[in-house]
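Taking the form predicted alone, here's one chain by itself in structure tokens.
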Amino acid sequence: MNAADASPSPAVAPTPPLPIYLDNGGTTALDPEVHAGLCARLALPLGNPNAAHGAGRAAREMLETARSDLATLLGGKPEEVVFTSGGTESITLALLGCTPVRAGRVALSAVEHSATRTAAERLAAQGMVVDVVPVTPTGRVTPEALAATLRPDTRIVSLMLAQNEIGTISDLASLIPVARRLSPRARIVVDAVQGFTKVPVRLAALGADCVAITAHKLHGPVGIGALWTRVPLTPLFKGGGQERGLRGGTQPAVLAWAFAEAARRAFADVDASARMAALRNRLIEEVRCHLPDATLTGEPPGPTRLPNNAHFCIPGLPSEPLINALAAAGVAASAGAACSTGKARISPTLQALGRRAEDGAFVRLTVGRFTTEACVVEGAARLAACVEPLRRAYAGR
């Protein structure tokens, strides 16, 4: 046979590299042990927590229980904990629910939370009025920033315990007491989605009326998150008067077990912040040897930065062509907040901070309590792989 007879080889698929996960902030991989116990309570006859019969009274309790852990971990009551379907549920009944009567002002950071952001612009249409307060040039909330902005008549004040884009973690400690003493009036609304188990702060003790938390940012499920509230509050829909009233539905009694479980977990791995710190601080510095020029986005690593975050600005190129790129490479990172992508060139956050879209691509890479040092080491690898030819590309644009 001669090499004209011959069949010609089948093309070999090229093959995919690994994947790189650096999208914790956006959601986290379920915990195995999390993951391992959620299964197995699964396959169990549990009933209707609300069933008088043996299986809704075994539902019963593995939701109340839950519910008595979450307590534990907040530093609150078990009566004050009102499961909801996640952080944003949480964030617009503490906010919508704080008040029957649509008057007065409400004020809130200039880097919230598109949840917060939603809701405010809700009660703005029925009839309060808004006052965004400014932060640093790091996402900041000052007290003097907040005194100048509240008045006798604001009746609800929405701050972070850290800023789900930039990191920039807040001295609650500081502004809490500012708004009790200028705003008496007032119910102040925590969005602690980000930070819980991650700042080590007892959050029922800072003195907030109401906290959101959610379990997929620490390792737990999505669809299933939690207000802990000491102030009544009007449901935004009613139902079958589950939760307190404030939130009619059938309860996941599972799913609310794998939410304390992994919350549980994640404050029992007292070195988790240590390592994730670490981490973070190995992958700015890879990033900072491929890439000079990128610059960090907000507080310096320490004590007023999340652990686990870093954002970068890389010029020379747009946001979007770079977090495509990053992705067809194997890497899950973000522009920024997930629920804000594709709606804008530049985040509202990174507006309040006096960034352009104009300075370059800004990138959000987020280690989780699973990360390891190979994986951040490969992806500052592949991000630099990923810019240069994209700059290149629009360097004559």
Given for the second form:
Amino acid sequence: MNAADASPSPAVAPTPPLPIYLDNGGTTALDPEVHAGLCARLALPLGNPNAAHGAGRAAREMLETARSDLATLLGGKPEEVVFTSGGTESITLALLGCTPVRAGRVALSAVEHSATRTAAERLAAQGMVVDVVPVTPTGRVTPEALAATLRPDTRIVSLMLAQNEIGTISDLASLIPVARRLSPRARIVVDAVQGFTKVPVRLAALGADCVAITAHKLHGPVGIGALWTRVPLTPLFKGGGQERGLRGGTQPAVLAWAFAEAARRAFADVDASARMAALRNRLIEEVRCHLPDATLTGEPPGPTRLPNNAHFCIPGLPSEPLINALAAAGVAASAGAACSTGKARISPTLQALGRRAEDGAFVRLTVGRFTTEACVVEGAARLAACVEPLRRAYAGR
Ligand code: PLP
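Output block for the form predicted in complex with pyridoxal-5'-phosphate, input the form predicted alone:
Time for the whole complex; same chain goes first.
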């Protein structure tokens, strides 16, 4: 044996797999241009936008320009836009801010985000009755189901522009008139967090009273959202009376700029939806090629489904180990299902569609404006490589 044979081979750390980000429904990477503009503006000597001095006035101008730009993109007026910390706060302000109507009923669809569900639970604790509008097996609220749920004493109706897990787009142009007709005293709240910039509608013209949006789903920063509202609301916290008394706290002018700029750039990228849809369709094709028994949850690709969303049910294995295996393989995906105290359970949305944990693993893969074709092809291949060993491990259980 020579010396070279005797020496231990140097430990070689395994190279981690290149990250594949397919969780743009969870959050999105900052648009590089927004990132650059954000960094430049954070370095400016800006003051408190509520102060009278020059540094304060500069911040105020930035804030008000952002408000006006967002209002234009929404199709509304600047004074109708309230900046918040994100979608959850916007939805909560819209629902709990309807203080004078804390009697009667609140109706929400069975597939609302937890931000809406938990706000409705608080309204229930304050004496309102909560009615849940059932959805079709693809997650649609039909005008008939809405009509069957609404009552003259329904005071709040909460609907989504697009569902966050399965990407189903609501036909709000049909639903909102039904709500107006059957519950004329109701406030109509729309959660447009997933759909804003992706669904071609002018949100302020839909006929709703409040519309919630957030920056981090459209390649803007986390920590800023907005509520478009044309009705009076009671603030969740009053503080110094900022945002026309609707939301206390010093406004983050630079984040507001970044939100408006990210939204402006998303709208200006006129091919974005077609590009994302093509990538998402390629992803579906690749997944089906590797895993022929995988089925798409929700609406078929087309105008009733978000262009960036694919959501699969893959039989023969549970969700949580698959999401963990994907994470270990460098693929960011989301499940919409979790395992608590050893018992598999699925999200309220999947339950509302009539799905069961035993159906298999549920996985949401969502692309963004900056996702590449190589990323979706590799993501599908890694998904298939994760599924096969798990299927063997769970066979017959
Ligand atoms: N509504 C929907 C449909 C969402 O997808 C999300 C975020 O996942 C929210 C509300 C909450 O938004 P935020 O994370 O900005 O609080």
